[in-house]
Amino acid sequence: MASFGDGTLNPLIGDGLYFGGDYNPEQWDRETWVEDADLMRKARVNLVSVGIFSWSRIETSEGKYDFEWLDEVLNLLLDRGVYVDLATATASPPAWLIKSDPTVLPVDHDGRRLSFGARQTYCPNSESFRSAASRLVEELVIRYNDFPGLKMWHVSNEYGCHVSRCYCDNCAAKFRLWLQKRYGGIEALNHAWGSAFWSQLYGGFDEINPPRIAPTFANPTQQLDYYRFASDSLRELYEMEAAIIRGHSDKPITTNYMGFFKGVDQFAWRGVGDFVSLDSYPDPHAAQVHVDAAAGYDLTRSVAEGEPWLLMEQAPSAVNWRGINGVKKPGQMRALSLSAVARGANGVMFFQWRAAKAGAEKFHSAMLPHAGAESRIYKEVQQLGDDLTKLSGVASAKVSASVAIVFDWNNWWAIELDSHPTDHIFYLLSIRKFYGSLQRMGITCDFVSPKDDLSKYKAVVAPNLYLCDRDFAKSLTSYVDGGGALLGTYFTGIVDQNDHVVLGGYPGYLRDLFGVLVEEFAPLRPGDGFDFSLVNSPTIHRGTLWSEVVSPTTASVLAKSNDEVGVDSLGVGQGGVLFENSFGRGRALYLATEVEDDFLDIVVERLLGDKFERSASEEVEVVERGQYTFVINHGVEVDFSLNHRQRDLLSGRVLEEAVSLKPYDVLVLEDV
């Protein structure tokens, strides 16, 4: 069995592959739990997330708890052999609350307090909440710790998902607080915040307020530290109860994060729970919506260290909350599931189990809709169900990649900040590009912080590091030194991690590993762009958005512009575009304007330094884990083939050769 670094069990590995989803019985009268858990039992569902808006019908009104309908559908559920994910029902936060105190209700950064009436009504650094909060908490802990059926603890949920930062008054003195504490003094914060700029020094951190709404940009730092403190603020939540949960239950804990999501840097959240959980929901109507999923799966994994983690939720078919919500074809939610599996998940949930007939989800699908157990979706629950009842080997099995894709949060905020040389940057699709082109050669990747060990991966990906302190650069030199393979993009190392220019030219602290100079950056206009080619090939290739004045000093060229009068006009000086630089044992490559797909892939194989086979399609999805390969055909009927002998676990079929995928199909083979 795995186990974390402290010597601790793994949580996930020992009881096969969970299957189940948030069941939210306090909307439903009892007759309908009974059926509901026989139709669960039907499934092969064994695990429901139980409570997580549920605060309202636990407590009734301050210190007056209702437990008796819990306790039933606990144990109607198992009886079904059904367990628990339990919630701290704190998500969102009852009306008798906001009556005590309005001021539980957060504040936007217009400074207009926002109404009771939804979901995640509550400033995180109110004490009105925290304190209410936790009592609860402590009295789910204590009442429900020896129930049998318990598997985990579901703390809060989604944090952060409808308001990411709060501007009230209570943050407001938080924030002053953590100030204190990273700068120790006001002289301290006015160098890291420039203050000089625009007479904004300050004489005591009792002068400051969050960067609320103001005549123009506000300061650059201070609304980065507000991120970063707005992200802290949460995670405190996150603490604050787990330590109340582990003041009186060894079950393990967990919360679910929503991948590439903006408010949280899930990074510096390691550590808090027992094993990381993820709500997965990319859209159908996305071109490749399986690279979309796929991504968020290996983000999870990462932030999990390479521990299995747990799908938590995601839709059957349709969410509510789109402008035009698409519906998963029939196969499709079948497909995704177990692509989570082949990427380390060792469970898969869902939102929901039965379709709710009131409130703003009741549009969202779930297990068991609206239409009932005859449904189609249904039906596709039960084989879901079937499938991973066959897979519980895999639970022990992990996944490894050789290749990492930089991912990080301050970065994010950094590089999307106002008052910038274009606001056509967007962090989030340079990532997907460069992890779709990893996709596209079959190359299974992590993604990794700032912090953490780059060794073990043969090559690494930065795209727009826009923000890179002086130790991450040293990391990467290191690395590149050490015989690595670093490949970075235009507009990185601009900055330091305090917002501030790293002055003498850019890539600031990266110019002697990547070997070039830029002096200077000309964004281009949509719709404008430049022709240019690999150096002694007639390939015409076309760079947009971005051009930059850039010399190389040591790094050769690879790619220039062919259009010498276009060049001077475009900024893009001698003409470079692709640069690779010779570093120690290394190779540094850098890519000085946006390409497109064709030419990324070129880039990237250069990067690698490996010819890859291309599978029969893209669409078909093949990941290692363990000792077992999950083929998933994610497009149109293709034949697959196969380097020998090997059993499908999901049918028993031992192949041979080739065998023809039909849409959605999957795969999971071992050797025989």
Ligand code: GAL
Second form
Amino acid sequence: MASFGDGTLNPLIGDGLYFGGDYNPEQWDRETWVEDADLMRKARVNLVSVGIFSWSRIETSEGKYDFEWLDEVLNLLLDRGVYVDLATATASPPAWLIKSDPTVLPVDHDGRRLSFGARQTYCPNSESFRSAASRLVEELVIRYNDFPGLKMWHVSNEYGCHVSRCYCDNCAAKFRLWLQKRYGGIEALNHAWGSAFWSQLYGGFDEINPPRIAPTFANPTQQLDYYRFASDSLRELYEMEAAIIRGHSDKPITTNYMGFFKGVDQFAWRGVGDFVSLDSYPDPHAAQVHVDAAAGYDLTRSVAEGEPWLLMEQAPSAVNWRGINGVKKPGQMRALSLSAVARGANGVMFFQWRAAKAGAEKFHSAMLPHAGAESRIYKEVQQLGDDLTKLSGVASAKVSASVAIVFDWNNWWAIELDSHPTDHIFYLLSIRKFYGSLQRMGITCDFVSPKDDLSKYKAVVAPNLYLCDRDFAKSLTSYVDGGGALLGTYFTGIVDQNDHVVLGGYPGYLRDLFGVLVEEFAPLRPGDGFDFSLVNSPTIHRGTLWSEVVSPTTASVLAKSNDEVGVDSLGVGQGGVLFENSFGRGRALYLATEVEDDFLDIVVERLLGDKFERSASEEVEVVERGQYTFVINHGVEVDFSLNHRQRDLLSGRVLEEAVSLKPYDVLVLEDV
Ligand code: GAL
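I would like to compare: after the form predicted alone, may I see the structure of the form predicted in complex with this ligand?
Let us now look at the entire complex, which starts with that chain.
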């Protein structure tokens, strides 16, 4: 993170909490702008993101700019105390650019060129796009850098959202350069790609193409490298715009990430912007929408290396892009918003301020709905605006977590490649299950990448770590050696960074650490499973999805199977399911199948060495942010016990012992 003029390390500290949303004035007339600005002020909105999709309105034809409307809007807003997160407007190129060079349009995996008329219709490696975008950014930055209402720059929008990988000829040429840089020579590439297989040896980089549609499975390392290349290509765009901005401006720079989004390796993008922003759209119809939301918040804080971040977008109620778009119940939007603040956000923003009356997003909820300011949603927005002003002290407090979950984009890309033992392993589901277990215990966790320092964590969970290179294996090993507690699960340590199997038995470089040797695995069909129990316990649990033949070398067996497992067809008989290995000053646990939540909790408790007693129901989210304790009830009415006198910053009340929480009630407690 850069250091800013006022001496703070993070540009989000110093202004209290931001509140607002995307504002698209180009869709409205002047009278509406005035009404908007007045209603924003009434709701205590202090920041709006403007111009994200305004390229065609700002640059009406090549080199011809119309800024007057934007000047007027920004001044109207500033008059009401509303500051701007000004977009670089490059998220969607205008029709004239596409007309002048149709190769700006991206090409999909099957070789189809996508058409103009939606959004994000650009190939990240199109030179025409890059130079047109660069010119626009420069114009905007020069014009608005000294505008007194400018708080920050919003670069592009949701990189990769609709097109995370383009397969056009521009990309093919850039991919070759990228490969040359990664491997140096063609022999090294042939080795890394295992190209001797199926006669894929290359004589030169000019023979290589993206992994486009092919007769059968494309080379897995080629596919994996294409994920890496595509994420890097988008990052280059961000770097390109950031460099132009920095040439003229010292205002902070951000772009809005999408949480657990496969196309962008956010850990590898650290340091490009000045702070991290998130768009969060959990499905209100999901069983535990608040846990889904919280996972995205914790990931974002982790990408931000613990620094405050900005919730750039969320829906006030329903979105428009799911098959059936669930609404947020009264109070739920506030609860989910304050959960973000609890988990490190220094601002709560929405898509969008005013509901559109035309276009593909007219059924997306907005802070100001079609029904206007007398609506439930606008009133809830007003209440949230009030709440956030009471929490400005929270802005400098940080969340600290003692448990981490490994989350690695390279592993995500690799484990979900085709031609695997089963196509039923979904990395996010595995991550979400362990995250859910920690939430049930009331434990706030970080997400860590293979490059992060693990030593500050009491325990680390690494689900399905299929791809684990030598360096990460070393880091995990020294973490445990130094006293850490690690949990790994099946289909771990299988391949290195090139997707080559680490020979000698699984889990590869982690065999000694887990003290087990896996010789064979046998995936199970949906509906199939096997029973197992903890050693010395009669309780029967169920293993599904996966079975494997595990021989403990130094580990002890904590649970083993009782009946026929898939691997029994190999004549191996009953086998261990959960193992624990003492290693150096720490412990490593290995779980060899997919289990249900009750057993998962047993495993996690064993890892943490504690039995967790919750102070309230699982639906009550309790998170510490510095000296503040956020208590958020996502369930039915319930009692919550305090262990000492505390003041609730939202209501101003001093509370003692027990307090009754209605659905979606929130307390932000501070000691008195
Ligand atoms: C985001 C996007 C916004 C808006 C929103 C709708 O992906 O950044 O522009 O489309 O979704 O949910």
